[in-house]
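So this first bit is one chain, no partners, the form predicted on its own, shown in structure tokens.
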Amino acid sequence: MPSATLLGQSVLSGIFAGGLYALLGLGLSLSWRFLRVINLAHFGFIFLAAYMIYQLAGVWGLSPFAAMLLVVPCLFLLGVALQALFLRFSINEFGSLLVTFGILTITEAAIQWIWTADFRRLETPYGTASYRVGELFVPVAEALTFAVAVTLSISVWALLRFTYIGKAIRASADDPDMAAAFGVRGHGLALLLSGAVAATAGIAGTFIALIATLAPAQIFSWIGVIFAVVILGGLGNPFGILAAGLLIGVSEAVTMALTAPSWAPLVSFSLLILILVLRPGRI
């Protein structure tokens, strides 16, 4: 059995795992519900984000948030222009889960050429700093991201819950006929939500960018478990994103503390696999 000290540790760094985690979930859960888009390519769109941070901050010198606020309207344009694509050619939700996969692809080829595949690690003030309380140590950055993601979620939450554009989105997505009888334009709502899931792609990668070492094939080996946030937590649901970050980030660390580092990626999926059987209606 691990100390008491080891087991405090990793259920925080399994918390902030989970805070991790779901940053990187909420886009795909906000496009899925309401754009009717399994948006793949947002992982593509992390990692491009991570990427462009690492050249401003690591390779020009800029500051990793100053890059952040260059990188993130890059990123909101670009989440526009695929929308705009989406709603030319009427792909459906299907249809959305090809596009973006090769998108996906296209875009981890992309910067395989630009940037190759060797590793690359910003290095900030921020990567290696920590504080100790008590007999645990809190790393600044893994901190940070999860303060970021709690931001965000509260954020997201009271905009769909009580401002007009939030209720238009809703509206839009659980009747469109209707909505727009009402004035609601649907589609000027999706460029624009389409952007904003963008933008938070944008946010995650920065974070990405100051706590993990890239590689370009790194961009598929996190699908899977934020697929499993995502439909744990519930389309759409802000809160339930960040519930299921925290679970499964928590319960993958218990495990390797308890266990071996192996049995990890066994953790989400069960989960996943569980709730499925327990509630065949969740998606």
Given for the second form:
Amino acid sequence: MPSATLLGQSVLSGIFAGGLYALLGLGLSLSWRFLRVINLAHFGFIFLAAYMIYQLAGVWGLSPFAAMLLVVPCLFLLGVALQALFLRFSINEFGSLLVTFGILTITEAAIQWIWTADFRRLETPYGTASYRVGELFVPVAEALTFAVAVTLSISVWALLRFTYIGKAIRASADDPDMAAAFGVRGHGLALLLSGAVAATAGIAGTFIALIATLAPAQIFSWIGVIFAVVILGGLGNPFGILAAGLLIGVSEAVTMALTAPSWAPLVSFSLLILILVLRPGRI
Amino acid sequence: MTIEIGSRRGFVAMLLGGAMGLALTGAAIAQTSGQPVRVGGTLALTGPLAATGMVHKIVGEIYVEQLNKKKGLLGRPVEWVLLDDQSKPDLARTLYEKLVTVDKVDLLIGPYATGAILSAMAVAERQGKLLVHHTFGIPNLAKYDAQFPAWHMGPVPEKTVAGLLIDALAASEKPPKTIAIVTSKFPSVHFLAVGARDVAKAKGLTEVLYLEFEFGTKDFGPIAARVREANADFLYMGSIGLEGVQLLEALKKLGYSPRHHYYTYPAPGPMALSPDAAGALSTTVFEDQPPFTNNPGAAAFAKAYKERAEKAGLPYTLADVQGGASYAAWQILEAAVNATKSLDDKKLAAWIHANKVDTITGKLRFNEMGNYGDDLSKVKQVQNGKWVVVWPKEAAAPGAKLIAR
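Having seen the form predicted on its own, the form predicted together with its partner chain:
Next comes the full complex, this chain leading.
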């Protein structure tokens, strides 16, 4: 039997992994639900942001959080440009999957061209630091990532629920013609939302840079589990994404603690299949 | 000269080559004439193995340049037709077919990583071509008679590598009594870890933990928690690429540093440069240090590699086991062609079988299972941000010894 410390530490690790999953999945979920864009390029943008943070902070000496203030607006503009492209060519939901996969591939190639295929690591004092709480260790960077994921999820939920822009976004997604009749400017909102989605990629990329060693091909390793989180959590549902991230993160971590770690990847997809079977109308 | 097909840089290189013709290469091939000897191969220039693929690309470029500055092969210039297999064994198979049937290359040289080499081997066997390769990791799968490995880890590395390692630790100031084995399921590291279990048991170590994880695991927190709880004297990690550094970082976040710790195929730069990796062990057949660099050819290679790696912006610029094995593969090919004065695959294979080849990694012979010969593995350790060979004593860098925590 594993000790209580091992189990507690593993659950904590799972909670932090879940927070990161939620941070990575939030933009994808919003884009899919409200723009009807299955945005695979989001993963490329996350890593592009991570590499930009590495360049600004690791090579040019800025604080990673000062670097984030520069990177997030750049990503916002990239998101606006992406949506402008979709609107200009009237790309539908299925088409968006193909187009954004192409953009993802181009982004990976661009990253490799600029930063090479070799591994890049942003060394910071808090990257591997942790605090001891009783018998448990709380890693600083992961805890910060989790806090940001929770804050962002609450903020997005509140924005969608209580603000005029949020209501307009929801109305425009549900019934664009009716929303337009009430004066909602669908195209403008779509550009704004796409920019915001890419901005979340900028934030997620900052924390990927803090936590992980970077290599261009790693972009693809996140796609499976994040899609599982997004589908489990429900499209356009920030709290759902957070809950799904935590469910998968903790399930994987506990699996690793109790059985062979090689079983862990099965957990996320087993959960996904289970949910799709039990609640098929989830997308 | 190198023609890299299937990438932007290769395309630009071809355009430039076409426009400028011999003006660019005239000096380099001054002592050669006639149609180029075309050597074809693929490398993982993109995809998850690209970081190491870059090392092999740099080494190949250095070697072909050196060859052409001498007298090429058979007095003819050498052209390396290099394709990007994107780290995919299935694509490597297709590309090797293309190299033989469409590009009609004269000779083949291997791709990087065991999976791709296995694919290339099948094509070489079907086409009756010689295949010299750099880094194949599972000798008992090397069934084709005309394939020749450059990384000499012996025919049964699942026994000898762990044996060498445990002998080195037994001779250290703090010999381990317990072992934790944590291994990726990546095939070429997994079978070594499974073999290490038996070797450790035979040498009297008590196994306190055995874990397997999937290649591509991102969260090492729970695995680190189990390693910390097991608290073995010796952590054996069957790992490739970044996995070792990821586990070390996760362990550090739990306030734990393993006493003795070993990693199978670590990405050399991140491991050597990681502040958490002091004392990390691995195995090697070449490093940029004496006694390897007492050989003038090896020293020249190490110097050229460092220059190229710096120019390419690689974080770790010293030639290591990957670069050494890669260079040795080209040396095998050159030695066979020069000795037989032929490009005939059968003649070349027969010569390699019957002879020893002097390379920068040592004298290689190819007459045991899988055409492997002596196990030339040495134990190296991260000391002061560099890999240093520490065992066996006669191969250790001057003054270096295994540091126990």
